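As a starting point, one isolated chain is supplied in structure tokens, in the form predicted alone.
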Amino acid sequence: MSKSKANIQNGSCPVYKKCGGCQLQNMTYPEQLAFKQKKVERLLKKYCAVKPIIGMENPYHYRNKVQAAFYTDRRGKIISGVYQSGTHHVVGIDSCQTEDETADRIIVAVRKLLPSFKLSTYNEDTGKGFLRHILVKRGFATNQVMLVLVTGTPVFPSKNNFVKAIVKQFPEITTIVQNINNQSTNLVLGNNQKVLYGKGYIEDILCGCKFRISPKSFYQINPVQTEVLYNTAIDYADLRGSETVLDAYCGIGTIGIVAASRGAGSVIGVELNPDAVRDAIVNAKTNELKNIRFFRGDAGEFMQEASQESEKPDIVFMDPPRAGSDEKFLSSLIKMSPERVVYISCNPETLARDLDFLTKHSKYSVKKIQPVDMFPHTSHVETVVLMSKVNTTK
């Protein structure tokens, strides 16, 4: 038997094949990261020679917000776990070895109150029930935990005593919100919520920054990876001083924040989540920053209006979802010509398309690159470029 296969069947995780949340736990670790380094060097050798990928000590419970969909079965059993890659059949898990061990134990604690308290979960083929999702985001720093209740109606019978079991069990949960979806959609959060407990947010601590961190707002799922790839993102920009920095794609300001506290002259946000912005807006407060403000709206939009000012950025933080960046950003991003543009993507073939698009139509070449785990046992690969204007040597 090889290594690998042995991995699945002597493994600790029963429900591997189920799931499909962890494409590579076949592999050992050390597999992995040679397979998502040879990954982004096919992709993205052509544009210069690709460091070696930075892995993670301890790639077990490494992520901070972790959520469970409700399932009643045919028996009356309620499960939770998540759902079957490409399906909404719930597949039960009470442990997973990337998630916060904290977060799954309260999880499985809801799970078993549900019946005590006469509340049902909810049913999608119907549209009635209660209990949707739970949503759970701790604070890896400060240890504080959000508890995010995902139901199907507004209606939440003994609330308050729901509320004091739970935070009995676990005090380290500091928050607890409501949250009412009963939208048929894919989408786990709706737009209407209530804080039932605490503030209605947590906090955390990244690269020495504090960040208020709400249910809906975008935070990097492992913090210890984070710090890993902020810190290279802030090394290529080379901050002096007395530049401008543009972030987009801000989310709750997470990178303009850490370059503002890093000595950046001034920055720049642009989001278009505007509970992320609001986020945005408290957290340069809370770090005592004056150098940085934010803007809600579409980055390509703000790009495309930008590059007709006069005052341009020095620096331009990319930090794109999945899908990557659109010709109205990349084409506004060369018109206004920054010295220096440092690309985090999290999906490399869209990068690359990026990154093609860039060195055909503008005088920018590609410097540095760097990989990085973010997401161990996935096929999931985070990676840092330097890009400058190709007569610069940084």
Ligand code: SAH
Given for the second form:
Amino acid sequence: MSKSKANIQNGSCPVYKKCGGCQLQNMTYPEQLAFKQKKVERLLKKYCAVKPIIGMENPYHYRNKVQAAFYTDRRGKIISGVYQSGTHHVVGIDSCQTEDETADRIIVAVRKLLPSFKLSTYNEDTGKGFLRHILVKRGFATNQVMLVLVTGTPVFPSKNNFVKAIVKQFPEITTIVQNINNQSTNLVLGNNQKVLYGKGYIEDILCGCKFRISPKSFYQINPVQTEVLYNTAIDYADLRGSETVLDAYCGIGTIGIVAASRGAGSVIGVELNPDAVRDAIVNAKTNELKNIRFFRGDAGEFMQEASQESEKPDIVFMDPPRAGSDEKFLSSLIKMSPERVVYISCNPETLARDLDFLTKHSKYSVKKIQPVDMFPHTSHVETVVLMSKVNTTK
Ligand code: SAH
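The form predicted alone done, now the form predicted together with this ligand:
Now the complete complex, all chains and molecules, led by this one.
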């Protein structure tokens, strides 16, 4: 038997092939890290030496955000689990080696409660039925848990009793939100939501700062490695205390807030998602930081306007989504000409494309490259890159 086959058979996941989420499960963890190191080196070593990837001590159950899809099979049995990669077929699972174990237990408990409350599952073909998805987010540092029930209809029969029943089983649930999604869409969350229990958000602590997280706001899914990632990014920024910092694609403001708490002179954050910006503003207040402001909008457009103003940032953090940045952003960044750019990327392919543009069209060169394993067992890899102007040593 080949070594990889042995791993799957001895490994914990019976749906490895059907699910497709853990693309590297046939490798041991050290093999996975070597695979990711090579991938980053293949794409980026032409710019600068790639430091050894930082892996996890315990690479299991690291996901603080878990989603499950629901459906009822032909025999009337309710299934909850994940979509098979690239399809709308639900693979039934009760637990997953990457997911938070409390979240998995809550999903199973909700599934078991549905029949006694006569609640159906949503049928994507007919557009009828009730429960479509569940989203659970847990603050690993605070143990606050958010349960989001995504439903096809706004009507929620026996709502109060359902809430009571699930909170009784899981007292750690601090908030429950009903999100209504009756659209034919690949997006899990719809536009309307109602808070059924608690405050409608949870809090977590990262790098000593406290953050509020709403159902729709982006929050890094592996908090243990996020601290490693942010510490690396802040270290690369080499803050001295008087500089202006821009946190582009800032989400709920995490990187900028950590930078401000570690002595940045002043911080500006920009983010497209209005819920995330609202969270970011509250987060700055909660952490008693007065030297930080947030703007809602497209980062590229913001950069274009900001590059025409006289007060320019000394340091830019940029952490775009998988698609990477765009030319509007990158050419305005060049115009702005900050001392250092710290690029945090979850996709080395688009990172390589953007570094190519920056190094060809400006005086920036890549000084440091640090891969971090945020997503063990999957093929994804996160990378922090420090760029500064050619001829500077830092
Ligand atoms: N830095 C944050 C968020 C990174 S994820 C953190 O570490 O948590 C990328 C963020 O970019 C998401 O919050 C997403 O809503 C935002 N985003 C996507 N496209 C954008 C755009 N064109 N302009 C500004 N923000 C954008």
